[in-house]
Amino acid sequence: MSEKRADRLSQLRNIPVFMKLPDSALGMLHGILAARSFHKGENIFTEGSESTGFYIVTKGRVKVFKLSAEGKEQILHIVGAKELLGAVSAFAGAPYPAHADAMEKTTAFFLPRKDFLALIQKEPSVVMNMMANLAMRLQHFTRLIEDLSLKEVPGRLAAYLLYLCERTGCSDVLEIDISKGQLASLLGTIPETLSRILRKMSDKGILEVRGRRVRLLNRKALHDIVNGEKMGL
């Protein structure tokens, strides 16, 4: 086995959706994937373009976003290492529903739709593993839509901080690895409003902000805000 092939198989084994696959399935995956790399700010796909396959990010981050008629950007999701990008569109054979740009230098595996569909007919375990991952993503998007449409900005922020802590397994301290402007876009607000709410939460002893590091001091208060408590915010 070549060193390059062994390295790629090792990377595939460390991706959650493929961890439980037998070596034979991993070998078939390796046979159809192509390595891709993107510079910071480079577009990966655009809304409405044909979905010819999907990506597995191996390093870096990708923002998935919509653009309004006025050119305003609304970030829907940020895809990090070991996560899928564009998989739902690839399965459905539908156009990509949003834009995707690399937020930093990013590498990914690209799996062509036609080859992947042929593969899962031979090895159904591949798609069964992916279903669980896609179901979790669907739950996240459902919560995001609910937050953006039904909650005020403090509730959206509190929900995001709790979600991020759960996702990263933090105890009390978490790192916001995107800019304040990007976080504001993700929450459907503007940086000035976000800064004001963070300052009020800090004044009330709910959290402590030091640069991009946030210490959660009162999780119960955050849950109360998510559930509609105003808390003077």
Contents of the next structure:
Protein chains: 2
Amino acid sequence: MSEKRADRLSQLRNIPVFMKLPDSALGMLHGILAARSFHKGENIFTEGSESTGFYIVTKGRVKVFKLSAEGKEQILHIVGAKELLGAVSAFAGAPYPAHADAMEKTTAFFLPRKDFLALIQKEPSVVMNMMANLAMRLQHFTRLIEDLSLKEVPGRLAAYLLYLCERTGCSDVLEIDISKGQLASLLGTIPETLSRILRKMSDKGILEVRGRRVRLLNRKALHDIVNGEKMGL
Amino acid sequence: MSEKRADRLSQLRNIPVFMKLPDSALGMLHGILAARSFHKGENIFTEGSESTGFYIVTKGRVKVFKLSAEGKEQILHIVGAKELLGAVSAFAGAPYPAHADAMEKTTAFFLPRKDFLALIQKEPSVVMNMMANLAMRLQHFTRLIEDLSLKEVPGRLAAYLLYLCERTGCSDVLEIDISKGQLASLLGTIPETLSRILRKMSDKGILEVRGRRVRLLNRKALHDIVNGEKMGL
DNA sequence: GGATAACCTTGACGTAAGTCAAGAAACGAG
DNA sequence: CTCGTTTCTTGACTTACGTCAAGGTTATCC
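Got the form predicted on its own; could you also share the form predicted in complex with the DNA?
Up next: the whole complex, starting with the chain shown before.
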């Protein structure tokens, strides 16, 4: 049992937001956190519902998204292990501004709002870390707004591929880590359009697609597309 | 002179982020802040440039915006009196993620980054207030993303008009506080499109436009349009 | 391992909204 | 007030992208 507690404590210690917490606070936190788990596709919270606390994802991935009146989905961001889910709403005491669904089997700790508020009163380092977190998120949203408003779909896709490429060490061949339908939803479009654009890029010799595996053949062209080039008709 | 200092102190006291600061800290802050002023249209900072500090706007308005390769502009938000400009970049030590131009004659206090960092170390209340601020901004961006991706222009316009209406006490006649061109840029479209849509709404008897003055004649229809109604052909 | 379902691709088509161009109106400085 | 500049409107045209529909491919599960 005790090794299990030690396990969970070191798990917590690895969460960036709790990094600098003194052992005592971390131990207290451990006593409060409740482990929850969600199966693939399960809804975790719904837009508009009251926030009772927030989650610290320990395994799996969660998509946070909006839905249009006609059912089209826009993914705002994807939350993975060691990241916080719903923390802003918990902090502000506002209803969740979007839906969250598990994209795969997911486990998370749940921290009730009142305990969270007590924690941040006592531990300023948590607030500082959360601020840094929010700053990054804000920057991500800024880019998303820019992309949606000022770039067209090929530009967004090219930017995403180049981003993935960087994240994975700039190898020429990369694996898209979500389904094409979900990727479409992340890029602010629909599967049909994404499919057509991938086809066109393939035809132009910019890349090669086999399933979720993409090989980049012409990065220069991708950069040009990000910057508004029309890649011929 | 002393009444001028008292004046500026009470001006600071009215800034939400500094609301709860002890007098001593406020006095110190006052000694550090430098007053700056910008004429209409003047650039305050540029996307990608290093953040050396941030501004507290005291008069006027500033638009924070992105530009596309072809020069189209997307306004991210408009910063008015008593609000912070560039605070996130200063906090995170990241380059400014967007451009900022004065929309009219604007005055602001400038707080150098290092003094800001010293302040937030000492005064947790400032961080808490800034978090609350960021949370609101994040929510605003969430809505903007949703609008750009999932609504069409009439929906965004209708939402904006209803929002303005609420802000000004729900009177039927309201005054758009920015030029139509800027409004287009805020809604993620161009002046021509905005013009045509206003015309169509007027033709349908939903509203009446004379210059910047708009009279709402049918709020129900506006709500329907926000929710994806096509308002006839 | 074969059936059922989920996902992906392709085509034909419609439409919202952007581009280009040219007047009209409003604004601001002298 | 008047000239000149900026802003706004309108029209004809183009296009990126969404919709609908159908067939193909890949995954999932007894």
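Please read all numbers here as calculations on a predicted model, not as lab measurements. Each form is matched to the other, and the largest set of C-alpha atoms that superpose within 1.5 Å is called the rigid core. Residue numbers count along the first chain shown, from 1.
Trainee: Would you say V214 moves between the two forms, meaning its CA shifts by 2 Å or more once the core is fitted?
Mentor: Yes, V214 moves 2 Å or more.
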